[in-house]
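The chain below stands alone, shown as structure tokens; this is the form predicted alone.
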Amino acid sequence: MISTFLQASSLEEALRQKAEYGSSSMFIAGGTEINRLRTSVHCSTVISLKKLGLNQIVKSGTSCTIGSCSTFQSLVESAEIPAYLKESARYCGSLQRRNMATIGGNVVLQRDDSYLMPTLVAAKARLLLANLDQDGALCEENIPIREYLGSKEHFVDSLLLAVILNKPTRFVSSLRFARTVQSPAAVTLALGADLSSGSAHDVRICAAVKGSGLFRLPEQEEAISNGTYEALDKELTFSIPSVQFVDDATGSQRYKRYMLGTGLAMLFRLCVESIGKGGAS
């Protein structure tokens, strides 16, 4: 129950708030999380984002740098973000929430119905985030987004101040799998590679699995890269120890398996016919 809710004005302050606070705390933006019924968000105190200035979507030459409290549907307004992202944040299917809901919500989030991070993470995006030093400074970090999906521990205190998409010509594409557009998904995936060679290379799949989490697939990501991988559309199993499938609303473990292979095996088929054919997808 939140029973503290703290307005900074500046980065510093957000993350001194944040230290003294400690695990009690959390970061608001859009507050789409926090707020909804049967959260996985338990926090006491909250320290808005709000005045801070982080909701600017700026294009640099051949980088885009996202704000973190840039709603969904400026990322579906803008003439900045690249068409793939765009789909992803159409996959919140409400209005209403796509004008709360921020991209770095998403991404520290985690879920495992995320609608953002399979496709982030296929288009190797990066992230900036802000700490403070030993001597209280401010100080910025530029990570991978990989770093940050396989060390979220590292980083529960850092501010995330924006998502930065610096490459413009990577074929990126997604799926999500679910009974109704409102409802949370069972399975969403995406492929992104590097097809400037006239093959598929440094290639990055991620799903987001109901009741299993976020996680990359590298096994069929070094097997597309190869030219080993078969697009066969059957059930596939995957060598991830610690992956485990549950039955649930979204659906059963058979039928997220099913999913994954069929929709990895689409999502392979579209990168093959977009060699040659240059930009993101």
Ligand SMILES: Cc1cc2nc3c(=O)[nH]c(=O)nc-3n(C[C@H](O)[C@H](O)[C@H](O)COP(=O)(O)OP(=O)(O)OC[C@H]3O[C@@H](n4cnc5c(N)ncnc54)[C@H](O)[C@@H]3O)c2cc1C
Second form
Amino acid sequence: MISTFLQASSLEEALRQKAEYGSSSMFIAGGTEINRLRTSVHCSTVISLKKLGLNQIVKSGTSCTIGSCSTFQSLVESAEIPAYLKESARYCGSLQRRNMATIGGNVVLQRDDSYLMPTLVAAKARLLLANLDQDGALCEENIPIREYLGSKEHFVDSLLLAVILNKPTRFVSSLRFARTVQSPAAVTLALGADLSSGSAHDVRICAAVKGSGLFRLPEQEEAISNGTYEALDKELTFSIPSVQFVDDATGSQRYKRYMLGTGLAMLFRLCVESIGKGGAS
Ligand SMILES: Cc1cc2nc3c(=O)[nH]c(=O)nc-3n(C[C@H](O)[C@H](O)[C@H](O)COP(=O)(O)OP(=O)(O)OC[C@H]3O[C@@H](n4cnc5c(N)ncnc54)[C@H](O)[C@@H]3O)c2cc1C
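Given the form predicted alone, corresponding form predicted together with the ligand:
So here's everything in the complex, that chain up top.
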């Protein structure tokens, strides 16, 4: 239960408060997960990021820097945000929640039904993180999102400042399979590729599968990059040793495996059709 609410007025103060209260504390952005019934995160102290000015979306040259406290709705409404990310933000079907939920909160949670993570990984987004060094001074780190994916523990005390998109011509597309727009997704999947050479290379495929987690599909990434992936319509059988599909309310193991394969075939087809057309999808 939350008993202490702290309002940070600078990045340094937020990080100092986090260091002081330790594992019993959390940053709070939109609060949609922290305050959710049966939330996945628990703490007694929250440190509000509201007054830190982290809600700006700034385009500079070919790079778009999205402040971590930008809400899903601000992504949908911004002229600077590529269509593929707006589409993922709309996977959150509730307007009230889109007005509160932030991109930063979504990235940090790395949920197995994540709205944005598959797309951000496919887009090869970068993350700007802040920590305090040994002298208490602010230090920033700019890392690829793939490094963040799955290494949650390493960044547990970091403050996420921004998500950076700096590949404006990259093809990126995603799919979400859920019973209704308001229901949790069984599978959310995204594929990204550089098509500038006339074929797909630098491929990233990321999936969120309910009950299994959030993961990349390296074998399929490589097969597409090497031009050996031909399954445009086929059902694919996934043998990813570390991934266990589970039966739950969103669907059976078989259904999830099937949707992952079919979804990948659909995204691959879109990717192939985009070759030679240029621009982000
Ligand atoms: C009914 C309901 C259904 C939902 N369904 C989904 C779903 O299907 N898919 C999905 O992905 N999400 C879902 N969510 C969760 C949530 O709405 C989103 O994930 C949202 O993007 C979380 O952002 P937030 O700002 O509200 O996070 P908060 O609740 O404020 O914080 C969530 C976590 O992120 C940390 N955090 C937040 N910002 C930062 C930062 N800048 N730096 C470091 N740590 C930070 C917090 O400490 C906390 O651990 C659902 C929520 C509700 C209430």
